[in-house]
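Listed next as structure tokens is one chain, alone, in the form predicted on its own.
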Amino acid sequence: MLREAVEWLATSSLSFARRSGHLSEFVAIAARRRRHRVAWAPHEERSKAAVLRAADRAETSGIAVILGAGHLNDVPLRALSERFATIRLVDVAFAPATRRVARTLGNVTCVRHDVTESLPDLAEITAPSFLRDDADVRFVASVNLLSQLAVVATRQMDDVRADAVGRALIEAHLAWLRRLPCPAALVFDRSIEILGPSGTVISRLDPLKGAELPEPDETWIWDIAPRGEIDVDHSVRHIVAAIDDLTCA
């Protein structure tokens, strides 16, 4: 807990993130990864490979933008920095380690921005305008972000309202990606499975709240909460999917 408290203080974030709980969740994700580094490693490597494969579709002379890059564990930053002239990392918060790596590489900047452009009050949810008119952007990737857009923002809502708001945020994000004037890659949670003591699936949840997506180019399993993280009998895994370019899918 002491380490998490220090990280909360040391992490650069948008001002509302400290009040809303987004920064606390950001720090908690890092703590969960430390507990399950081995279990998470295959997912992180598949995410990186998917982003690099998608990046092959893009021109390399301009800017690449990576959304949800605050921790960098699932982003192949060094490889991307060699392919593109400039890299912009976008998130509501950035770990100190991420900022250090960005400074070291030289052509990487950390941009604190709410990609929904609807937080914290959610008074209106529409497709954001961020990047829509930036002709220098050659590639955008939304990495393990889609299902997280509403997690913190809807915690105090009843289930019906939370699902409606969550779906609206997800659909607005997808609509925005589809309208970008460059390849737009998407790595996202497609399904959540809860496993019982025998290792069989006893329940499935829809992290997309009913939002529809085209068939992915690739899927894999992320053992996000091995047995013991939630309780001694159950574990949770995500079915993760990758779409190389949502603008033409």
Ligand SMILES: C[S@@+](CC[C@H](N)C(=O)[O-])C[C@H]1O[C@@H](n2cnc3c(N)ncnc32)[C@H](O)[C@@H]1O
Given for the second form:
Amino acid sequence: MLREAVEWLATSSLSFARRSGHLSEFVAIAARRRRHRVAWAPHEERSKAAVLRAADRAETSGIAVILGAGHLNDVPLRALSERFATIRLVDVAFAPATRRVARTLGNVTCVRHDVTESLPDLAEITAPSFLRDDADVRFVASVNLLSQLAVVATRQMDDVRADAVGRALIEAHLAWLRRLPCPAALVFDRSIEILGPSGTVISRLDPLKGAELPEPDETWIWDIAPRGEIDVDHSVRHIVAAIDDLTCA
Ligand SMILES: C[S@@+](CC[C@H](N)C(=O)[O-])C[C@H]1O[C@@H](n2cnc3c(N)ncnc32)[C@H](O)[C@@H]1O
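Show the same protein again, this time as the form predicted in complex with the named molecule rather than the form predicted on its own.
Below, the chain from earlier opens the complete complex, with every other chain and molecule after it.
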């Protein structure tokens, strides 16, 4: 807890993120990952490989943008920084370690930005304007971000409103990615499965709140909460999917 409190203080974030719970969630994800580093490793490697495969479709000069860069655990940053002239990491918050890595690589910048452009008040949810007119952007990847757009933003709402607002945020992000003038890769949670004591799936949740996506290029399992994280009888896994280029899917 003490470590998380220090990280909360040391992390650079958009000011609303300190009040909205986004920064607390950002710090909590890092703590969860410390507890389940081994279980998460296959997912992180698959995410990195999917981003690199998608990046093969892009012209290598110019700028690559990683949305939801977070703690960089699922982002092949070094390989991307060798391939593109500039990398822009986008998130509502950046830990000191991420800013240090960016400085060391030299062609990486950390951009604190709300990709929905609707937070925190959610008065109007529309496709954001960010990057749309940036002719130097050659590749964009949204990495394990899509379902997170709904999670924190709708936490205080009743279920019906949370599902409607969550779906609107997700669909706006997808519409915005589809209209980008460069390949737009997406790595996202497609389904959440809760497993009971015998290891069989006892419940499935839709993290996309009904939003529809094209068939993915690849799927895999992320053991996000092995038994013991929630309780001794249950575990949670995500079915993760990758689409190499949403602009032509
Ligand atoms: C599940 S994490 C992604 C994992 C991350 N790539 C990593 O390796 O740590 C989701 C990330 O999306 C970010 N995020 C959530 N909502 C966002 C928003 N509206 N705009 C920008 N980033 C957001 C979170 O801060 C978090 O870092």
